[in-house]
Amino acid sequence: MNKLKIGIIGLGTVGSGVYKTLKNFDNVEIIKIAVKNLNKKRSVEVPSSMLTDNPYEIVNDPSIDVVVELIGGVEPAYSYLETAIKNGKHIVTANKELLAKRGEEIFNLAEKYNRVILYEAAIAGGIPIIMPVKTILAGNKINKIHAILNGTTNYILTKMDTEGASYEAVLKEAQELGYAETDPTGDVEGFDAAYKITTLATIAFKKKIKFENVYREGITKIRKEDMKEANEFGYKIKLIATASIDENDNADVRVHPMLISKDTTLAHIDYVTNAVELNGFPIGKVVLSGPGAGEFPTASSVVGDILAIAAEFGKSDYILPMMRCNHSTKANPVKIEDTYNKYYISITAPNAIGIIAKIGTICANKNISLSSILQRGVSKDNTADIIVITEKCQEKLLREAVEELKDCTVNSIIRVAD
C-alpha cells in the first residue's frame, strides 16, 4: 500500500490529538512535524528525528503529499501554505482567521496548482459541517444560518445564566479552568465566531463574503440583570453568529449577543457545546451540534479531511471536486444600520410622571412599535428600571430613538432573534 505522506505544522493541543489519532490508520504516514521549541515537554511522545523547528523543511520536502497546518493566524501560516501549494501539496487546515481574511487568495492559488484545501476543523471543531454542506446538502438553497460557534463565550453566558454571576466573575473562573485564554479578546469580543461565520456563509451561500463586512459585537457588556430579565420574558442570551441572504444576493452576516426563545434548540446549547442551524429549501431547518473545540473533537475533523484525501489520492488528476471552491461572485453586504431587528432595551429612568409615555412617544416618532414595556419598581435614588422589547424595526431608527432618551441611562441593548 502506498501511504499518504503527511507533514504537520504545529504540535499544540490539536496537533497532539491529530498525531495520536493518525497512529490508528495504516494508509497514512507522518514524515515530519514542525514545532516552535524542540525541547518543550509535550503530552505526546514523538521521535526527535521527526521534529523540526523550520516549517519550510516540511513545505519544501518533495516526499510529503499533504501539509496539515495547525498554528493559526495569518502569517506566517499563509506563506507556509503558499509555498506548499506551489510545491504540489494538498492542504488540511484548522485556521479560521486565515480562511476568513485571505481565503479567496489561497483557494485561487490551490485551483491554479490543482491542489485541494480541506478545512472542516476551522468552523465548528468536531461538528461536521463543511462536508455535509458541500455534499449531502448540496441540493439545497441555504438562505439562513444561526450558530453558536465559540465554546468560551457559550460557557461564560451559560454560567452567568445558571448561577446569576457577573461576566467578570465567570470570565475569571473560565480562565482558571482553561476555557478562556489569559487574553480572551479573540473569543469574548466575537472575533473567533466572526472568522468562522465568514467562511461558513461563503460556503453555504456560494457567494464570497468579506470578513471586513461582517458586523461584530462581543459579550463583555452583558449583565447578570439582563440574564434574569431575558429568562422572565422566555429567552436565553447567546452569542449568535448569524447570516442570511435574499434573492438579490444581499447578505447580512454578523456576530452579536441575541435573546433566543426558550422554545428553540439553540437556547439549550450550553457550556462549551457548539451548534449550527441551517435553513433552506427543500430541507427546511436542520441543526448539527457537538463539541466545538478541544484536542480530540478538532482532531476528528482534521483526520477526517486527511483520510478524505487519502481515499482519492492517486486515483484522479482532479481529486475531491465537490470540496473545492465553486463560487466566483460576491454577495452584496448589508450594513448593520440598515437591518431590521427586534430589540431588548434595559433603561434606568427618573421616577417621574409620564416617563413611560415619553419612551413610547419617542419610539412612535421613529416608527418603532413596542411589544412589551415593564417597570420594575422604584430604587432608593428615585429611579425606575424599565424593560422594553420592541417589534421589528430598523437599526438606524432604533439608535436615533436611544439618542433621544437624554434623561435616561440605557444599560443594555440586545437584539432579539425572530
Ligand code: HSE
Contents of the next structure:
Amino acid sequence: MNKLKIGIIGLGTVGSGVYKTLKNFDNVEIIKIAVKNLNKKRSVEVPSSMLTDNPYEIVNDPSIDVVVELIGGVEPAYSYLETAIKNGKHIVTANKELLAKRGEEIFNLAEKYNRVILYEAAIAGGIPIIMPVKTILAGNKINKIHAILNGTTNYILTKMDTEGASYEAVLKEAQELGYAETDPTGDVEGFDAAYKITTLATIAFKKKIKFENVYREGITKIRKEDMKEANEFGYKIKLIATASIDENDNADVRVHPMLISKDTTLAHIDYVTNAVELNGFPIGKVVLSGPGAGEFPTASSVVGDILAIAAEFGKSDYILPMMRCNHSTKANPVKIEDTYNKYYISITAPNAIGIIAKIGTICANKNISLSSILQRGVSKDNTADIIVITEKCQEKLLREAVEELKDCTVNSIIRVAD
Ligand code: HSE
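Right, and the form predicted together with this ligand of this protein, after the form predicted on its own?
Once more the chain from above appears, this time first in line as the rest of the complex follows.
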C-alpha cells in the first residue's frame, strides 16, 4: 500500500493524542515529529530517531506529503507552513490564531501551489463543524451563528452559576486543577473565541471577515450577583461568539458575555462543552455540540483531516475541492456602537425620591424602552440595587444613557440575546 507520509510539528497534548490515534491506521505513516525539547518526558513513547528539534527538517523533507502543525501562534508557525506549501505539502492545522490573523494569505498561497489546508481542530476542537459547513450544508445561506467556543470560560461561568462563587475564586480553582492556563488572558478575555468565530463566520458566510473587526469582551467583570439576577429573570450568562450577516453583506461579528434564555439549547451547554448553532436557509436552525478541547477530541478532528487527504491523495490532481477556501469578496464590518441589542444593567443608586423616575426619563430621552425594572427594598447603607432590562436599542444611545446616570454606580452592563 502507498502510505500517506506525514510530519508533525508539536508533540504537546494534541500532538500526543494524534500520535496515539494514528497508530490504528495503516494507510498513514509518521515520518518525523518536531519538538521543542528532545529530552522532555512525554506521555507517549516515540522512537527517538523520529524526533527532531528543527521543524525545517520536516517542511523541507521531500518524502513528507502532509505537514500537521500543532504548535499554535502566528510565528514561527506561519513561516513553517509557508515553506511546507512551497515545497508541495498539504497542511493540517489546529492553529486558530494563525487562521484568524493570516488565513487569507495562507489559503491564497495554498491555492497557488494547489495544496489543501484542513483545520477542523481549530474551531470547537472535536466538534465536526468545518467539514459539515463546507460540504453537506453547502446548499444553505447561513446568516446567523451563535456559539460557545471556549471551554475554559464556559467552565468558569458554569461553576459561578452552580456554586454562587466569584469569578476570581473559580478561576483560581480552575488553574489549580489545570483547566485554566497560568496566564488565562487568551481564554478569559475572549481572544480564543474571537479567533474561532472569525474563521467560522468567514467560511459560513463565504465572505472575508477580518479579525480586527471582531468586537471582543471577556468574562472577567461578570459578578456572582449578575449570575443570580440572570437566573431569576430566566437566563444564564454565557460567553457567546456571534456572527450575523444581512442581505447587503454587513457582518456583525463579536464575542462577549450574554444573558441567554433558559429556553435555548446554548443555555444548557455547561462546563467545558462547546456548541455551535447555525441558522440558515433551507436548514433552519442546527446545533452541534461536543468537546471543544482535550487530547483525544482534538486528535479526532486532526486525524479525520489527515484521513480525508489520504483518501484522495494520488487519485486526483485537485484534491478535496469543496474544502478549499478562496472567497473573493469582503463583508462590510458593523461597528458595535451601531448594533441593536437588549441590555441587562445592574445599578446601585442612592436611596432618594425619584431615582427610578430619573432612570426611566434618561432612557426615554434616548429612545430606550424598558422591558423590566426591579428594586428589592433598600440596603442598610441607604442605597438601592436596581436591575434594568431594556428592549432592543442602539448601543451608542445605551452608552450615552449610562453616561447620564452619574449619581448611580453602574455595576454591570451585559447584552441579552433575543
Ligand atoms: N483554550 C481553549 C478552551 C481550547 O478553553 O476552550 C483551545 O482552543
